[in-house]
Amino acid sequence: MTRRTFTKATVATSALVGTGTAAKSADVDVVIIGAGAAGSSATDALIKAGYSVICVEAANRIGGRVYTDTSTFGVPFDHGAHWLHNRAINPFVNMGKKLGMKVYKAPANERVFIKGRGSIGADGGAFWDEYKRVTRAITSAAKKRKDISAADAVTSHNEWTNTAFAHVGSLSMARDMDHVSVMDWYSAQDGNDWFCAQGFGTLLSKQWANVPVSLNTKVTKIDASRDAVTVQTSTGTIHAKAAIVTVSQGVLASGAINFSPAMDSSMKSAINGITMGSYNHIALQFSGGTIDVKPDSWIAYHLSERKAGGPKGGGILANVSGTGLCYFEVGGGFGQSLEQQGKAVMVDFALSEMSALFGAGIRKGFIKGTATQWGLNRHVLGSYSGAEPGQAATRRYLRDPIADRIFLAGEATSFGEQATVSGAHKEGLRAAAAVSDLLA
């Protein structure tokens, strides 16, 4: 645990038995809303500590934004999180090893392309120089404690700035540079990334396979106006001593869950200031050898146009784990506009871009494609969180309990590991520790 060691010796039987059991009217110690990384870790920790717990999930599966699909392509396809960021502080690498899964360091297979010219060398030359210049400018602004936009931190542009902006903004922060807080960008910890060949979602679902969850259970109201918590769901009412809410910032901002008492002005400012970005995978499957790149190669290419507020184009993680599957990544304003046009348009765009880079002949090896649409997923309403310029400091208010009994947890409440699964996991443990302190 991050704050204290649980001392309860007995392990209570969960209020629900078996994943998918419907949540009926019940009285428990703790109710947890959401069965993603934060909700699963919190549920597991509290059950092991001896508390009676109900975890409810609006979707029909656990994992939240960490989900591996093996049916669409016959190989693992991560719809959401794929990178195990910052191995030094990421517990999922060791979890994967203990589960007997193939986890490995992301190889340094990076290439830079220009349409019509192909690869321009392993180092990318001018692109990498511009990328470093842009990040230095953002770092300089952040060190001065000026929470301006990343776009305002860069005072001059060249032919590779648009591409660098894509990699710093839309393909990393899931938002365009004028919506990136330099303080939020600078505060995120960095390190070596790893992958899981079986899929990050597979790893997470195996890690918490025995954590009981009530699926298809939508929460509409959480009331802590008295000395307890009452949660109204689509399948019954739950009475508890405390609640942990792990839904996304998108769901919180939508008002889908009514809180009583209402959130105070500080928390409302945090929900308005720490918003969901747009980031999606357009997955394209090719027959073996069609795309001549090493496994897990990252392909950057020259982006000259802008559309919907950001660079028009994306980046490519090619030959994922040697399967022939490619993730064409799009984010920010352009990615969001593409998402809203539908999966067929997304696939057509990605295939056209890749044909311009690798040659029209790759279409002969193209098998099929699909795309994620996290912004349109009603259980999430976006990809992951980020601070608007000037709003990074409001993130701390998300950790303030509501009525001393409702605790928020997830990647958005993390300091340093925001927008990561590792961050969400640790925040679930933090919230569990806070509940244990309350109930002890």
Ligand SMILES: Cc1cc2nc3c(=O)[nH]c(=O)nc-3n(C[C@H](O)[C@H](O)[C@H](O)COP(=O)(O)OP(=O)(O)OC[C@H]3O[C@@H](n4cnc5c(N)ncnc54)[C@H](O)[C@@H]3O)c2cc1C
The other form holds:
Amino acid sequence: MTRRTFTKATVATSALVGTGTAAKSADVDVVIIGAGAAGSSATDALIKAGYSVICVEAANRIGGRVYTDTSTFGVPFDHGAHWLHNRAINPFVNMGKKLGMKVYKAPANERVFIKGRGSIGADGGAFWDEYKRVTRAITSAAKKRKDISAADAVTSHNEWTNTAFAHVGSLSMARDMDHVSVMDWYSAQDGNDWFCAQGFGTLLSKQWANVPVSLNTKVTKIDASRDAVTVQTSTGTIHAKAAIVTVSQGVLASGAINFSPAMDSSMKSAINGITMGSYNHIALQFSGGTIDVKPDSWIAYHLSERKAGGPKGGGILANVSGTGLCYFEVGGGFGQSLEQQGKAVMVDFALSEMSALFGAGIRKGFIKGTATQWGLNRHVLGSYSGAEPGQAATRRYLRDPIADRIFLAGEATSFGEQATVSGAHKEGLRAAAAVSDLLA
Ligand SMILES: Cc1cc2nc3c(=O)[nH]c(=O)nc-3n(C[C@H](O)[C@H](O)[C@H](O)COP(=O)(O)OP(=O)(O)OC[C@H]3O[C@@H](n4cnc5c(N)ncnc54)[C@H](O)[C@@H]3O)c2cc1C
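Next block, the form predicted together with the ligand, ref. the form predicted on its own:
Now the full complex is given, and it begins with the chain already shown.
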């Protein structure tokens, strides 16, 4: 299963992670805002290069959108990223191996269901044909370099189009097809996916266990109007020669951080054009054998209804790493409206959809469920970035430094690995290299 061919499908603090007091009146070479994949790799690289660095994080843990919770179910539950996309260019697979973690290729255990009829066979026939037809139409539109919406690229529909739209749009790009830019979709690199049995968040937190971070330290203002950077945080002021800002597009668009000088019009167009999508996991735990599928089975099912601007329903990563845990995935407009109705409604919806697929008897084996709500997380405000139709080209402006000293980095500034952990990691390294050049 790959990003193109299908959907993407313990509080991780270390001994060196601080409480926030370290931020008071600090004077350093570089301040890094956010301790997710981008901020952690930038901090690590700059410390290794000999700079004095402070990394400040608004939340009470590191990892940002990569976080494994082992307490809710007693088995790893990735609240954010779970797939290690594109193994050939994703450094986290080898990092995981070096750390002694169980990393493995995502098996090709795909099933297609129709409610009331069960599984319709391993290859899913008509669904796969339609999926391929839809992606071919988007590819062809992108090659003409007209940045239209993915919905407009598909001119004829059949009974499986809505399901294919869910898998290309809401369950992969975290947005409905009329909000997917064909150029942005086409620019994302493709390859084999891998998993980490202990959870992607566990891998990331182990990898950067020795990176010092000042937690519970929220940045409110970054001023580079003179020859230095002054950062105001909830716990004090930091003076630095340069800053790397790794917060999400959602946080940037919200205005929670005040920039001085203000962003220029190009950067503003990129903040408006590259927006956050909606994607969440509804995690359902069943007793062993209740959902009788191979580990890490991806389950698609026929979606006929449309609601709230997008397909009503989701897809399921069942029996995650053989634990019996299932991630019922929802995204786009429908997923966003479900998220806003609360975790209990999300769990009820997922359980009733799964009952319709596997039979009402599965309720007897249901243990418990919960759901993520990334759109309501004030430190993220959405799932990951994507370009609105016509806006893919604005992504490059996110890499232009503000006042030559403030560098944005994160999944959204990546070209080709946008919306991924690997992309965020490499963007952290890119920004660290740019800062090194500035300070050399
Ligand atoms: C549900 C979901 C599923 C996903 N699935 C996958 C997947 O399977 N594979 C994959 O590769 N990617 C996936 N992604 C995307 C991936 O998680 C992100 O692309 C990546 O983690 C982003 O890293 P980042 O460092 O750019 O940003 P973040 O992880 O958001 O880090 C930014 C940090 O900044 C902090 N912050 C925010 N505001 C402030 C402030 N004012 N002051 C200080 N700190 C602040 C935040 O708390 C956060 O820790 C998924 C995301 C979600 C939400």
